[in-house]
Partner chain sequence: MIVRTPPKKASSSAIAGSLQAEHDVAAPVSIHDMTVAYHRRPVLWDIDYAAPAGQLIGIVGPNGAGKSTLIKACLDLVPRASGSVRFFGNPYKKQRRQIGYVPQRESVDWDFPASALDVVTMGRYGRIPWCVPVRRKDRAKALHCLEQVGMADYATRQISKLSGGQQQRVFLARALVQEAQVYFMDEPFAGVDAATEQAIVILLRELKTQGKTCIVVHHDLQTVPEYFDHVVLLNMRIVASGPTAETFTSENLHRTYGGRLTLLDKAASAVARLGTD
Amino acid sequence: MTWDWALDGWIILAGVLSATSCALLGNYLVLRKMSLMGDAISHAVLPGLAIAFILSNSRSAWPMFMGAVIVGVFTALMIEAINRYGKVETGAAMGVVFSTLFAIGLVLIRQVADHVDLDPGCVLYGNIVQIPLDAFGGGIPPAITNLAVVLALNAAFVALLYKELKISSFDPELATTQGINASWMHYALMIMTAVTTVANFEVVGSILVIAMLIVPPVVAHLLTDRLGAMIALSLVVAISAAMGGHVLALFGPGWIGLDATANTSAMMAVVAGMLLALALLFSPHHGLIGRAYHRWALAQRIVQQDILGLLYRWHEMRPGENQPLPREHVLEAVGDGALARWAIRSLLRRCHVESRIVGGCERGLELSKEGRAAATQLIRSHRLWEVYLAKHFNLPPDHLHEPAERMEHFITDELHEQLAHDLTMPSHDPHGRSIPEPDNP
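Single chain structure for the sequence just listed, the form predicted on its own:
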């Protein structure tokens, strides 16, 4: 299979226009926790399409749009009515409405398929690879024009109503208090979703429509928590999925030794799913690897601080002695595992602790100047918190150490001073131990 820009360029352009128009609206569906609504409308417009075909006996654009818009709005109204008056959970209401309408649509399509120019497979897979056939005369294929118009409408819709959509998506009650009709925003979004779905049906099919309504916004939401950045990233993901999907559909089977091509629309959805899998793994804050790394980094920081505190107390109990704490005792206190050993290596590398020989061959650890400053701040946090708990919660002395040990790792420098000021600068904790000053360890 070879690449031909005269053919493949139109296919990629159609995929990009379709994917981006869906992703623009999909951001708000995801934020409203209504991802299934896009799926519901994508399925539920089938009766509208079938009825439009029956009445017009053609695939003209306006009957399709009108039939789909009417059924799309009806779908949204029915879901709201079932949810509000039937006391049915929103997801269940969506499932009931879209499955019922989709079944009716399939029956109607099957009944009229022999009499109307309608291919049921087109609804699922579209005919995106046939778009270049309409460009042999040198003009722009009508499908490209239609998709460009829909993308322009969606872009104008989002740009003009950005603030209203944002507020009503995050807090409908706040939107109402500011004079924004959240219900109108909801139904306007449903109408635009229905129009977008229908415009994309024949070109890319329902599989890609549903995928692009949901997957690019979800990928973007995994990467950022800012709406503007989320919209921009969703468009990048949509474009990447469209372009990569067509390339993979052409050349992917050959890479594994098959003499065939894959369905372009379906492969675009597959690439979108692959991008979602990558985001789930590698997203800095929400990805599985990123979250595991942050948990490991937090555990590592806590163990390092526990070691610093342990060494501080060891030296505090032996004033005037220059005796390091044996490494085995440190591991016994904080846990003889990979996390503790890594923490010791990290402290040595950062020069917070020093290692020297004890008793001929046994290695011991002691605080360096930098490590003692960090340990002093940690012990100060711990003992200030013990004083605070004893003063405000009236806890007995033997119940103070454990909660203070948990909190000492999360107290900031600002909170240090607030605690000290609230406690009128105490010099000793409830156990009688001195509270070190940060500038005078």
Contents of the next structure:
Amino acid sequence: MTWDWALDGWIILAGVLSATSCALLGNYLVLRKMSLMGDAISHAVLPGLAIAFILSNSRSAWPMFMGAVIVGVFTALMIEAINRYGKVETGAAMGVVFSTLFAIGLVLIRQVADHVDLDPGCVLYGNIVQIPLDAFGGGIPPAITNLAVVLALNAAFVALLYKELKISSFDPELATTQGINASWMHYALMIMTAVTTVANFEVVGSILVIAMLIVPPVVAHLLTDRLGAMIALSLVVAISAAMGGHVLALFGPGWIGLDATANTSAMMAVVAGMLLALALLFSPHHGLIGRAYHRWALAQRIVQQDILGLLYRWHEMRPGENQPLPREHVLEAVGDGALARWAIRSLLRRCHVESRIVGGCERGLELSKEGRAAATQLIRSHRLWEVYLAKHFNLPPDHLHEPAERMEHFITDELHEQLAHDLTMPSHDPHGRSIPEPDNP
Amino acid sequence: MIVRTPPKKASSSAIAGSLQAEHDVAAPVSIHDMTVAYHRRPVLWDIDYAAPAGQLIGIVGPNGAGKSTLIKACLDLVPRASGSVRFFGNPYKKQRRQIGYVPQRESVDWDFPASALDVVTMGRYGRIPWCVPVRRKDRAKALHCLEQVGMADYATRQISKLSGGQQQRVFLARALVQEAQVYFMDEPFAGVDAATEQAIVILLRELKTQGKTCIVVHHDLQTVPEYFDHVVLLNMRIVASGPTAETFTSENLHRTYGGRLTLLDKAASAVARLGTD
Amino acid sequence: MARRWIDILNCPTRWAQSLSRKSHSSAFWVGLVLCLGITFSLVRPCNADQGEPTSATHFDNAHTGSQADGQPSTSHLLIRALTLRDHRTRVVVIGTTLLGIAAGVIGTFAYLRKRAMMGDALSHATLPGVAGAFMIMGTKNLPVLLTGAAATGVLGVLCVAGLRRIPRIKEDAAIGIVLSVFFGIGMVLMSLVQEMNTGQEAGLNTFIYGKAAALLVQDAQIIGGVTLLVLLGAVLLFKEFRAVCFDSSFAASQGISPTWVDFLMMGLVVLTTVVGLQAVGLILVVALLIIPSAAARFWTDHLVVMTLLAGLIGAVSGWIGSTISASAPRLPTGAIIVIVAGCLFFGSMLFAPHRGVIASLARRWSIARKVALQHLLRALAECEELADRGKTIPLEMVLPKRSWSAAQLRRLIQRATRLALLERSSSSSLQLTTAGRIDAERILRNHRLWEMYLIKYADIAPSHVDRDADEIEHILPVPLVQELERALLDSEATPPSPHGEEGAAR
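Can I have the other form now, the form predicted in complex with the partner chain, not the form predicted on its own?
Full complex below, order starting with the chain above.
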């Protein structure tokens, strides 16, 4: 496949325009938990399009937009009416409305198939490669103009009504008490979605509309905590999906040894899905890898602290004896596994624990000076917490150890001192063991 | 589903006059003949109440007594089957800026991409015209309110990363920034830590010294006498209302709760203690 | 009038209810036997006239184009289709009817489990399976393609379940993502298949929009088999499905693992969807899962009845839809079936006797009228209490009793006068008639008894109070009412109206 800027440039531009115009609105759909509304509307505008075709007998833009606006509002109203008056949950109400409307649209299109060249298949995946060919005499293809206008409309909508959209998405009741009518905003959003869908229909098809409405905002939401940043990031994702989609559609099949090109708009949806997969893996807070690492680090910390506590109690029970605890005993107590071995190695590396040969060839562990300080702090937390539980919850002594065992890893220094203060500096835990004072250096 | 009655036409002047007479013009909130029903089941029944100005008012009642509905019906968030509500003698639409609202914490999606400061700033949105972005002075005011509730350090933090008590404080700050005369708060003490509870109480008292009226839905009977000057005992209808010391009696509580709570005796003794202090 | 109408509408529901009361599963067995019969009747003629599946009826066929000339009239075709005269029509009608049954029955459980839109993600996720199976195996053998479709369909369901576990991704977004991305993958594969030009790829597109008219006996047999499986599953697992749909955590505590039940349920949904691809296409197959069950919900509160009704509605949609589409040119079968189902849904939503919109609007309207009249009578009774019995009551005294406008009050008084409950003694005063007084006093007594009930027994169930009930005795047991009356008499010292109390508190 060869790259021809005159053709591929327009295609990429069309893809970028449609992806960004969808992603802009999609942010709000996703945040309002109305992603499926985008799905529903993009299916339901079909009869609106068909009727507009039949009435105007042309493919000009205005009747199409009017049809879309009417159907968009109608769909939203129907779904709400079925939900409210029929007591059908929203998801099912959407399913009923969009599938019935889509079926009506299909029948209408088949009825006029001889007069208007509207192919049902085109509705789903559009005909993006056709765009450059529509340009007469090298001008700007009309589809590009349409898309640019819609993008400008959406950008103006989101920019001008930024705060109204934000508050009515976050807390519709507050919005209403502030005089910003949340249901107006809802319908405005539905109208814009319908207009965007229609503009994108013959270019990229409804399936890419749904993908671009939902996937880029979700990716952005995984990566950021700010609405402004989320919108910006979703645009970046949409643009990369559009560009990557076309490139991959042209050259991807060649790379796996097929002599073919893939459907560009479908490939854009696939690339958006790939970007989502990447975000799912690598997002710092919500990504699978990030979360797995955090979980592992926490488990590490807990095992290390368990080992320190174990050694402390070992030394405590044998005052004066300078006897290390055999390594096997440690592993037995905290669970023999990669986690425990790694923890011992890490403790040795940080010099909290020293390793000595005991007896014959058995290796034993004992606390170093730093290790003792850390372990003292830990045991102190544990026993203070036991005292606290015994005092405030009236738990019997034999029920105290377990919760304290869990809690000791999460007691911060601040809480620690507050506990000690609240409990007026107790010296012994409910089991009668002494609570160590923190080592003063 | 809510039973709607056709909108009333305030047609003749005689009617307007009679309605006016039923409403206490000076009262920050006065409710007349309000009924709210879901289907045929009334949730609130013939509520007549005029809130005294500049007081902390607790709304107390058992689960399902319609406490939250009372607030929502006052703010036109739930349609009323009958009756009217006036704020300083005017309907809600005219007094919107004078009224602040703190909804229950569960009512919003805390995963929303917004920082604590963003949420507080939303309290100013009603004062900014449509299509105009948030102004610097509004943001400054929001920050100031966050400081008031001791949350300035968390201004830029995403809201899902705040604890329950901190989230509640953010909501309070959002109400403060509205600079209203009357505040409606729906269970602000639910699920918060002791420190936040204290902070909220201090805040409420400060609002009172500024002459504002706070109407608070509250569920913990034991703290009622300590926190509120006035109480409204609600169980579908208003069982009793008035100054706490007179109204929060064990007899009234039994009438409200139908005598099923052992807590009642503790609460009553709390009132007694308050009397001797 | 309205009540008679409601009664008539109620008939089939009641019949079905009595049937299901007699034995829960007998109805299912009846359905099973019916399905078996239909399937066998389908198999028999196929041996007779296989190899000549041309049809005289108009099944929409995009590839052959329309044949406008020399066609018999629509009504003639409709009769041919209705009487199942042609083998092809017979196959299509029976196939879509069976599909309607299967989708309706299993859709009921998916609907109640709030998984309705999951079916949409699932059906879109079958496309890569179809295209992929074709690419790899290079054959259009139906079982192979359907296996591929089922595989990616299951993968899609698992993806939705996995995505939903991530806190930032809500369920709706998860469904939308799976739906669009899987469909995108499917389209990419389809476009590759088409460009590779093996000459075999034609017909894969039918999975998107469906091509019921091209249903072969083999397809119908597969549909029949899945229908049987779905019905069997619904009968055998009825208890488990019901438990999990109603309260999955409770079901779990009873040892019914929601995970497994969901897995089986979604497995049956996948099977139904996959066999439905051929008939109605992957975009509309979700309609057959959702619409019949949502429509059935309006007619009954009984799960067995609902399941049966959903199966029935699905079957009727499939039957009528395919018949209509056979009787006129250019009517895509799948779309017509869905439109018929949609009409049944909207019909149910409007006309169902209890949950229907018209019935509940009528109910609400009549309640509002009744309550308004009761308010008037109560106000008059209260006025009479203050003044003397039988005296005329001036309008100014009634007006401030409630928050009604003068016009509303005037209309109410007119209505009450028509009902001979009161008389207008002059333009500005009125008087209760004897009948009116009896009513008014009864209403006032009811009202006060309810108030007393709320005060004394508030903890029992304030939300069960139906204060507009004609007689408090209809709701509460008689001894309780007597006790309330005693309490009412005792409390004569305190003012009986709550409004008076408020005044004191103020």
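Residue numbers count along the first chain shown, from 1. Definition used throughout: the rigid core is the maximal C-alpha set that superposes within 1.5 Å between two forms. Bear in mind that the values here come from a model prediction, so they are computed numbers and not experimental data.
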request  = Indicate whether residue 323 shows a C-alpha shift of 2 Å or more between these two forms, with the rigid core used for the fit.
outcome  = yes
